[in-house]
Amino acid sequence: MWEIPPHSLYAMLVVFGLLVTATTCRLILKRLKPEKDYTELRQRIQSWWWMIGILFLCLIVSRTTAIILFAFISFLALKEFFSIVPTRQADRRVLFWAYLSIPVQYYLVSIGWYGLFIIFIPVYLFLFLPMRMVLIGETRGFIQSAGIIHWAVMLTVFCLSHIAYLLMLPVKNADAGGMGLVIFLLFMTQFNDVCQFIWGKLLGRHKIIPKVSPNKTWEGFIGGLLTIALVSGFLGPFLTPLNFRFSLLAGLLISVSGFIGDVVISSIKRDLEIKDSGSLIPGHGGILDRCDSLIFTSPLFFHYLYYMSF
């Protein structure tokens, strides 16, 4: 078990805490309204409940472990996504190149080797995939299929493997170091989905992409982008390098970033006519409806922080 920088124990205990609220709450709502159901509240707090105990476990146990974990979650993502996208039966030899990427991009993660994890899959994997499709000999639907999976090997590979590498970065504030950066991103861009769809429920009147998610309002994404970035200003400081101002331009980016690759997945779902891209998280669906904004916030907040701090 290595050290834990205050900084990041205190964002911790705070996390524990919202939890705690949260689940209060809900036993209060449950004795004022017996007669209504809260069976889906219950699952979502009881799934948050896991999955940020076995985060902060890992992220506690060691830098290795932390790393491990994300690697399980881009390969679970990976999995729900091929298992809603139809590909060709031809195509399963492909699949477990795609698969194999998960282990060799985590590796180079795992030993810093910027240079490599940066076009590993941008780069030789998207021309390795479909110089083996040819050798399969089966040309009917080859377009498709390819840009099916190497789009999801970018999606839930290498988008989300950037998460992991936050942890490999340079040292720049001690008091919280990499686990800070780690609980900033996931914290500011979960926190970006529940202020969005607050301010949404409040005032929201006119809707940006109806036929995407009907649910989306300018309000409510005007709202949320308000809060996000007058919030990380604040708290960006506390857990990473970045000063107030780099701090509230990167609570700016992960909203906008973050509400894109929700109405991204949210696409991809409509055009399958299915309402969860899983059934793996009670109460929030499959992983996919899980990491959709941190899908599009992972790599763009690794790069602004990578270029503004590093």
The other form holds:
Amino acid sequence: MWEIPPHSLYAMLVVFGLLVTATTCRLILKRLKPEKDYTELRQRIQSWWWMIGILFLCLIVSRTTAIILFAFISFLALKEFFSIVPTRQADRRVLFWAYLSIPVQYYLVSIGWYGLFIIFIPVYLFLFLPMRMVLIGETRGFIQSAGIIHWAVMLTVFCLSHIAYLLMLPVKNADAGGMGLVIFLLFMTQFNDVCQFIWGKLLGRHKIIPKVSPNKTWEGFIGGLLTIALVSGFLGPFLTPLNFRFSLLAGLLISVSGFIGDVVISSIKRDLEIKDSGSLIPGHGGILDRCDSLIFTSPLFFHYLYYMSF
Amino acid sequence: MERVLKILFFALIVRPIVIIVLGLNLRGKQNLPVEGPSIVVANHNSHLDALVLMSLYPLSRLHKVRPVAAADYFLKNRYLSWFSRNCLGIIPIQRTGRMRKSELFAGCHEALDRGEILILFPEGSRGNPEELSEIKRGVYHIVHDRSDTRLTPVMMHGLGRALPRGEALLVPFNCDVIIGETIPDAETGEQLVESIKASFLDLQQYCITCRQTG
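Please show me the structure of the same protein in the form predicted in complex with the partner chain, now that we have looked at it in the form predicted alone.
Shown next: the complete complex, the earlier chain at its head.
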């Protein structure tokens, strides 16, 4: 407890430095243009302080605490998913079982049982839930409901639990430890969102998928891709067991999959005709709005890393 | 003593459940009346409705908030009656008896006279999950000769999935709580019912958990 590997500590300090910079910039902006309304920006930055504060605190306290935090995030995300998608009233009890998969999945993480962690949801829960639905005996809307429930659990529990499993991998970069991997993945994923946004604002001309997300442009995507690959190339050897070249590839993977996660959740919201999936995090929307890219980057980064280094 | 029980019940049980198991997409918090006399009229799907509405209030004001509830249900046995009076602080309404209107709502008027905030479900009992049912005229009999009382509409959605009528298992769901602006005074009962209904429908469009099929 309370032992932070040096590289992870530096990374945390850098993130706090960025937060301080963001807060300072906002205060300066407010001073320069007092007539403009910066409420959303203020809320956004304030929420970042909370999210990062809670995350780092849990990582520092103990591995188990961090795993519990990720389990709780999965719970919030699954709840939000179930709340916005159409589910049949008859399936309430099935949903209850779906929620119970969270403690099981994260227990498997905490004991490091890789073999079952990787198949528990895609195999066992996948077969169990439709069986439970059959017992209810309502066949109308069966296919749609089974699809929605399973997809929700896959995205919010299975995919996100990979972040927690990073903490259980044998430590190959002792200077960074398991938390180095988590910080690397989370930081690169969020930084990718920021970079794609900024490059899109600066140069964006050609839209990629105007029907899903009108703000996504090829310029933003490629600018983000290159920036993230480069930053990741230098940051990877520092926080992960990967060398420069493989870190560069990890950056490409995170950038592309982060983009896909973002637009997949956007499509869900478009389909439901809602703007935000919730109002849990002021300035950001719901938890799904914040975890959208992460849902895709975490399993892909995890398995890339696992294949390369373990 | 009642006041302490109510605060403990909400601080230790209701609030943690509302924050962790449920989750609120809250809109229009500034419209919520914090001073009485006023009446919050909300649609009704679940036992959770009143608890969620009351949990919006700071603990220090909780003793001023009184849900109006059916006597035949909430006072039906000793234990439930004790709980309803001490932990919830309900104002019981005799639905079944043939009482005169003035008698029927005497409890409500006394509470309003004391500057309290009533929580009232004008649909009467909990309807089918997430469906609006007929709005009853009772609320008109309370407000029509009280110009001092504000009527605030609240639309809730999602709680009927978390805990519908006749179910004991609470399944986690987020829910929408949309608080609207004060309903204007009405000349007749029908008019008031119409404007409550209109504001419910108006607030419903801000609900984000509304996309469910049957």
